[in-house]
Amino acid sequence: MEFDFAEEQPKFLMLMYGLIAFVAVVGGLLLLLDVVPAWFARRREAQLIAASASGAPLPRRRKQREGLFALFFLLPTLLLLTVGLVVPAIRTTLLSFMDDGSNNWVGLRNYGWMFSEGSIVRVLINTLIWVILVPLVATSFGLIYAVLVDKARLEAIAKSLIFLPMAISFVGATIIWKFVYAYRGDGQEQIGLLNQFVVSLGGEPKQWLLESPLNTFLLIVIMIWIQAGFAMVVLSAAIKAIPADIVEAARLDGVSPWQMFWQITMPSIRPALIVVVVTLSIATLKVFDIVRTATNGNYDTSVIANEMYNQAFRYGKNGQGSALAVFLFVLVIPIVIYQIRNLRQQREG
């Protein structure tokens, strides 16, 4: 297959225009953030020098001017949030009430399709399974790692090895695990670790990623393997932050290690546990890379983010894809609100 530059030229021009626009906008904002504060600082310095030389009282900052100055610094962030988040969110919401071609209003038909179509209901169930299992299991493993590794020999090395999967992209991690689940026909040497283990026990090799619903749980294992390191780091830091006098007093009272864990460690690290579970829940709701790379959403493994992409970009059904996107956004909102309220309670407490 030969590459025709003339045929692809419009795409390259579009890419070039996008890069130029990006450089212009970001460069302009950085220039403003560098030049304008420096100008105000020089002006303020000149006023202070003049007042000091004349013996006059130092000029006071006006609250109104300070407010304008703060607003100036917030403008780039507000602009980027508006363009990159608010406008797309409003547009996606409007598209969810329109037909596939985004020409006619169809009301709640796309949302009705979401809960009546069998394949989409399967997608919603898969997403629910992901959201229940990944945060709980990954947090549990992270907590076990944090407790066992804490103050152990070679603690730094052990933590580095456990955290290492976090340094791998979701796509890279999925490719690694696809080799673990790899299948070869009967009579051939198995290159997949899981099938080789099964064969060594006298069993028959299987195409693990094709068997539903087992394949969904095998994909969840990948996410847990990646995120357990994150949970371990956060919870280990929380455990180390427990005051030493509390631990020492508990030991003097003769508590067992099991009582120490449930009566001292768990209550002390509760805020960190909530942060980990909430963070993993949001990340799991948005999971896309693992499913896309492993099965492309086939064999009853698709989740909301993957199906949203398929409906909107593969099948050209903008209304249905937008409805899935809005539904995903609605699922994330309560988790975010809970996290904000929890953080406020911690600050007030």
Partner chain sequence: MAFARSRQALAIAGVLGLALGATACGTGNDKKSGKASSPECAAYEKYQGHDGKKVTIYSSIRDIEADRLAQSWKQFEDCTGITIDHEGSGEFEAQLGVRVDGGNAPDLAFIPQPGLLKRFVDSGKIKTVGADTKALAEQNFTPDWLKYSTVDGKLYGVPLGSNVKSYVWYSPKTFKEKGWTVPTTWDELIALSDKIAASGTKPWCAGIESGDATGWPATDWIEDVMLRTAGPEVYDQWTTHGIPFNDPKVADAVNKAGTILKNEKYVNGGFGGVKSIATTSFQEAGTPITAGKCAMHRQASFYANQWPQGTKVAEDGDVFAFYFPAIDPAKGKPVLGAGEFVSAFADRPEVQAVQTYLASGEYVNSRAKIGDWLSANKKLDINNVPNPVDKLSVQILQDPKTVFRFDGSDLMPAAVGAGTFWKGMVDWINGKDTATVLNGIESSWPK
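Please read these numbers as outputs of a predicted model, since none were measured by experiment. The term rigid core refers to the maximal set of C-alpha atoms that superpose within 1.5 Å between the two forms. Positions refer to the first chain, counted from 1. What changes on going to the form predicted in complex with its partner chain:
Superposed on the core, the two forms differ at residue 21: its CA moves 2 Å or more between the two forms. After superposition on the rigid core, the Cα of residue 44 moves by 2 Å or more between the two forms.
Could the form predicted in complex with its partner chain be shown next, to go alongside the form predicted on its own?
Just the single chain follows, nothing else.
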């Protein structure tokens, strides 16, 4: 295909505007961060000099003005949060109590539909399976791997191998795995790794993605493949941060590797472990790309986020889609609260 710069001009122009806006905003912020504090500093300096010259008592810093200054910096964030998060959240909640076209109030009908419609109940169950399995398995894999490669030879290479999938988008990873699960009829050349494996062992090729509930587990494998690297990196860093003298002391006491793991390593990395599990749980609740790319929710593999998109944007059922979105939101809240409480405890402790 030819690429004509003249024809693509509008896009370049757009890009240019974007860059200019970026420079303006970043430049403006830098200016503020640089000039304004400097001005305050100079003024204070002048006051101090004047005070010391006249022999008067040193003027006290005015707290209030700094508070105003902080508020000034918080404003853009608050504004963006309101526009981008708070308002849509409230609106979605309202929409979930309205009908398809968002015209009339229908009370709890959309929520009733969610828990009575067979296919949607299946979606909720699938999501539950995802959110239990992915954080558990991915974290365990990451932890075991991190412990095993710790201080091993070629540790960096071994770690980067597991971390690599993190660099691929969910959609890309799913396409790769779709090839692994690909199916061709019996007696034909198999193009899928898994079926080739089965065939060379003398079995019959299977349509992996068609069979429920096996297909849900096969999709979960993709997520674990992507996320184990994240768990491994965070936990490996935590393991390395265990003070050497504790490890030393334990060794002198003659602990076995097993005791070392359960009584020294695990308690020491507990905060990191919680962060990993919480992050993975939230990511898993929101899983969408994998299911959509692999099966589009067919064959009983759908999850909440995918069904929400279908209902709201493809079928024109705004109310039902919003109800699913609100439900997802409600599910995430306890995890977030737990995470915040945990962080606060750590800070205090």
